[in-house]
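Here's a solo chain for you in structure tokens, the form predicted alone.
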Amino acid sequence: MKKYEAGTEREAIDKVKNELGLDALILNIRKTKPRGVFSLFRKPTVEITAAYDPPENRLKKIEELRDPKQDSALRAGSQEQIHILEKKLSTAEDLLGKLMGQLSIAQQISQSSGARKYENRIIQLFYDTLVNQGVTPEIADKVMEDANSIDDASKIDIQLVSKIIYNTILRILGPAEPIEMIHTKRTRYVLFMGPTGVGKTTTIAKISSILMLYHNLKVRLMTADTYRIAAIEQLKTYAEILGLDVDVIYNSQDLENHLDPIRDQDNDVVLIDTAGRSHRNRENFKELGELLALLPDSVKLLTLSMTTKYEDMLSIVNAYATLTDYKLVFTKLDETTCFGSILNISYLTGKRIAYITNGQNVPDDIKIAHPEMITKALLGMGGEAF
């Protein structure tokens, strides 16, 4: 990782390209104003922080991200199976150990506050843990139903109770549904929706980097976020570093004019950034609806920030549901310690989650939303799960 300073952003980017090449990634762009007695006579400068991943590292990552079927064929054997089993056992032991450590504390809190809801202290512990994570009491009750219905003798088995609750949460979340990392005969379109400031543009940069660098897919970028000049420039900066094309779309007619040339260029995936839409602004939603009508078979990803209040988040998902079906992306998990909104929204909408993001670094701070990982966080493992 290196820093470059120049008089303009373009000059700084040129320095990055000349020294690190097109494989470099822009991590941060910062304008600095001169200070001191002679500051009036000096111009502001631009500082860019860039990262470069050597080819040998990328090859290693490609090996790690290779299709699981190929991996199992290449690395099948008893040692690999033993390693997987040991990992599962270690995770289960960690979870049970943490739960047992919390059990007496949770019991004391419930008794002192008079807020104890379940006779069984193990089930009460799970209930309290989920509510403290921001899961609504109603949804936490639903999660407890199967565990609470077993006979009293079985309820003292913390391993059995934890397994039932763990699997209940997995069923609610369902399997992750990210973009398929495969070559296809037709161009696939992925459209990113959501309010302003949730991190759509940065998420697009992360996903496009992964698709191109690790899966060798031909990617193209489009932006309809013409309300913010900064959003266009940000996407163009990422695109230039990655060597990708960017089309700027001003309206539905403009999008229609771009579609045929794009199809002729044999792109694997086209990622489309849309303007941040207030879920209360009908006119904005009408414009978005016109874009969606031109891409009926596209994958729609609704991006939500974990820093948004749950009540507002619920209003947003309900408003977008009137436009189209979608999958979910949750961003800014690094800015909170409560992940209950993920379970709440999944339960109430029935929508699958594609990705979660936990930082600004491109492309590292993004993960496929594996339900096991989210469940671990909800059951008291905290941000370590991410």
Ligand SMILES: Nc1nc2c(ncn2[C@@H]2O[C@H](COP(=O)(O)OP(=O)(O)OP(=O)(O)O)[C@@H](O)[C@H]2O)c(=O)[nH]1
The other form holds:
Amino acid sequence: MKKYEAGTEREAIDKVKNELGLDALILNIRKTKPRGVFSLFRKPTVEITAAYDPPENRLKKIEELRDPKQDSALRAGSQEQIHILEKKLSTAEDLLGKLMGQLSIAQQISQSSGARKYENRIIQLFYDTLVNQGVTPEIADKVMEDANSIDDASKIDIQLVSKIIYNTILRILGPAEPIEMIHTKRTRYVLFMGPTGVGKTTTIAKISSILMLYHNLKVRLMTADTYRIAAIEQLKTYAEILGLDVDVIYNSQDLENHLDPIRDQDNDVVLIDTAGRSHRNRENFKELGELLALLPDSVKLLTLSMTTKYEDMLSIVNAYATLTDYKLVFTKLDETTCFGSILNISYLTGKRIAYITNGQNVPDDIKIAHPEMITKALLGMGGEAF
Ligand SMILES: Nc1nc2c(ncn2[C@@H]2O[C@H](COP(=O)(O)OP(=O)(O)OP(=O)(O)O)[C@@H](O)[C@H]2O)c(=O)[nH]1
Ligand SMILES: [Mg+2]
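With the form predicted alone done, generate the form predicted together with the ligand in the same format.
Every chain and every other molecule in the complex is listed next, the one we just looked at coming first.
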């Protein structure tokens, strides 16, 4: 038994004939369809599984079947085998029938929902890719606007269409704004805020290491997370490895005492951790507002986990927007294959993204949120993105 692959069925069959001769048996013909946006560049292929049974073998088998001396028990056995085979075949047919049924239902759904919006196949493909990534249909439409407005003759040029769409997404995401790129003469105060358990403390540990190791910056750590003893310990553990202290702030008054400009002259960056807060808890939120009021010139990083449902993410960004301006950090990209929320949130808030994180390892699993990287992930270019 052997497999033969070619561009068309004809070519594949010719290959089989050339090698195995006219007696070859075709066991299976499989057509492979390339998927995704870049399927347009790849040709479908046909794979044929063929077998060759030499004629002398077959003759022997026929003779065996015809042999009158053949043991009757053997014949009874083969009868039984045929019976089992028949049964198996009918269940397989059943299963196939069910599958076909499901397939036609799926087709009906996709047709009735008017899935095809764009006359141009290339634009439709990009639209579908974005929607499959979790980009909302409205935002995916916005992304297609520029590409769809060029004349029909130019739309055939897939490179041109791809370039326009790629650039539109880059424009929406805007340039990454990580802390190391914020240049001021004064100390940079950076406050991390966001819902519970999204990865604020872990991200602070990652960023401190990067700022110290790769940018040679002097870092000071503070935590305003005093709800849980373990939270202070968690940051202290990372700080110890880096040879840093952690100042604990118990309330806003305490923060004032700790904001020591003279002392901070020695520091390039002061990273402040806060307790995770539910945006639906008003009391909690008011307290964060008080902290923020004491740090008017600080950079605020709103940390969001990619595992949060998009609707919840929306109400989180809106709640925080009532408190302050901020940049975004998206965490846990390793736990999803849908990156659409990044584009949605970026489009709706107009906020810049500082970092993305893609794992629990400190300090390796963090990246500057370069828009090119995010765009490629959204369009399925270049395999595993994160
Ligand atoms: N898979 C994955 N896990 C992460 C990532 N970032 C953080 N985590 C994990 O998420 C969990 C919570 O992380 P923390 O850093 O404690 O989160 P936090 O936002 O400080 O939590 P609270 O202070 O309790 O609000 C830990 O188990 C981290 O290891 C990431 O990028 N990917
Ligand atoms: Mg924390």
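Residue numbers count along the first chain shown, from 1. Basically, rigid core = biggest C-alpha set you can superpose within 1.5 Å across the two forms. Given the structure is predicted, the values throughout are model-derived calculations rather than measurements.
- A movement of the C-alpha atom of Asp14 reaching 2 angstroms or beyond is seen between these two forms when the two forms are aligned on their rigid core.
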